[in-house]
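What follows is a single chain, given as structure tokens, in the form predicted on its own.
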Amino acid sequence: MEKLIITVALDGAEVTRAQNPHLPVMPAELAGAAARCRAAGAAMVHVHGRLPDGTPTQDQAVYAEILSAVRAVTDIIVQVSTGGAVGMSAEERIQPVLLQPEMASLTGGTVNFGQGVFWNPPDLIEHFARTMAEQGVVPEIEAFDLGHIENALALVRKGILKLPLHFDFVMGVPGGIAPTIRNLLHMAESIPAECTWSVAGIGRAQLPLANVAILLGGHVRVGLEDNIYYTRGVLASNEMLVERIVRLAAELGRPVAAPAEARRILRLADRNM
């Protein structure tokens, strides 16, 4: 197996400090959290922009601050969000890609998201994919359901994306695929053999799905965007969640990847789409 890539979704768009006071929000806070997670064993961070009052934003200037702050303190891979928050326009959501980060999330389709709808029609997905290709940004395909995998592979057939792709299976969002081991196996077996994948289990699903991913040769996403608790009733920090995965991986005989090793696994050195 390849070494294990640990990604940390540091903040997201929905979690608030009232829910977890450890949540990093401002660029300097995100950079500090990224550096601590790197020291703990993470290779990549997934970031969302926030305004000082905590409101989610996709403003390019905010992301520029985040990228600059993180790069000043650590060599960790920074993956920007193009999901933003439910209700944002495509024009808002794509802004961070124009800064040419190493990676960006690319959601594979529309999904009910709690009481809202995360709207990703085919023309939007194709526009985002083309923009990433033009900017030399490597996409991570966010698959909230099985059909999202097929949507991404359709873009490969059109020549917009190229194999191998990297997928992130987001499991447990109300409205998306259920976070079961059987479903994770199905998703992992539904992508081309040369592709890589990680799993982002939501809430209490994070830990059991991470264990399975380690054993299957996949990779793991943790972080406060997906899960604010360490154990029942005990609030987590991002680095606590990373440290636990590192310990589990060591027990299971799977070394973790440093950022340089993760770049090789994800083929980030070759920025040609």
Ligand code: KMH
Contents of the next structure:
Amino acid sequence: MEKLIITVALDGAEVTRAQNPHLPVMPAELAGAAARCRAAGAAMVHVHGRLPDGTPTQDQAVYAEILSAVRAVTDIIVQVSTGGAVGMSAEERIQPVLLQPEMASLTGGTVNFGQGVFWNPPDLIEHFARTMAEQGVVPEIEAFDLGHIENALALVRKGILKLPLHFDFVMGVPGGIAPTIRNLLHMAESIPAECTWSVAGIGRAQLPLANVAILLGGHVRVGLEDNIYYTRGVLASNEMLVERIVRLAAELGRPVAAPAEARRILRLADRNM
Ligand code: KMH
Ligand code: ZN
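Next up, can you give the form predicted in complex with the named molecule of this protein, since the form predicted on its own came first?
Now the full complex is given, and it begins with the chain already shown.
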């Protein structure tokens, strides 16, 4: 088994500081959290832009600040969001890719998202995938449901995405796939053998699914975007969630990858060539 890549989704677009005061929002806060998570054992951050009042934004200038702030303090892999927030236009969402970060999220299909709809029709996915390829940005396929894997593989057949791909199974969004171990096994068995995957369990599903991923040879995403609690009623910080995965991985005999090792495992230098 390869070493374990821990990704931390630092802020997301939905969680507010009123819900969790540890939420990093401004570029300097995101950079500080990224450095602390790197020290704790994370190899990658997934980041969303926010305005000073916490409103989600995909503004290129905001992401430029985030990228330079994070790069100034740590060698962690930075993956920008192209999901943004429900209701944003495609052109709004794609902006951070034009800054040529190492990675960007690429959602594999439309999904109900609570009471909203996270809109990802085929032409949008294709446009985002082509833009990432043009900009030399490696996609992480966000699969909120099983069909999202099939959509990505259809783009491979069309020559728009290239194998191997890295998938993130986002499990437990109301409207998406249920966060059960059986479903995780099904997702993991549904991708080509040469692909890599991580799991992002939402809410209280984060911990059990992370444990299964450690045992299966998958990778793990934690962070306040997906889960604001450490345990019932106790608010988490991003670092606390990373530290717990590092301890669990050690107990289960799975060493943790540093960013350079994660770049090799994910073949970041070869993908998109
Ligand atoms: N905020 C969600 C609607 C991504 O970052 O690529 C979408 C999301 C996915 O967070
Ligand atoms: Zn996100």
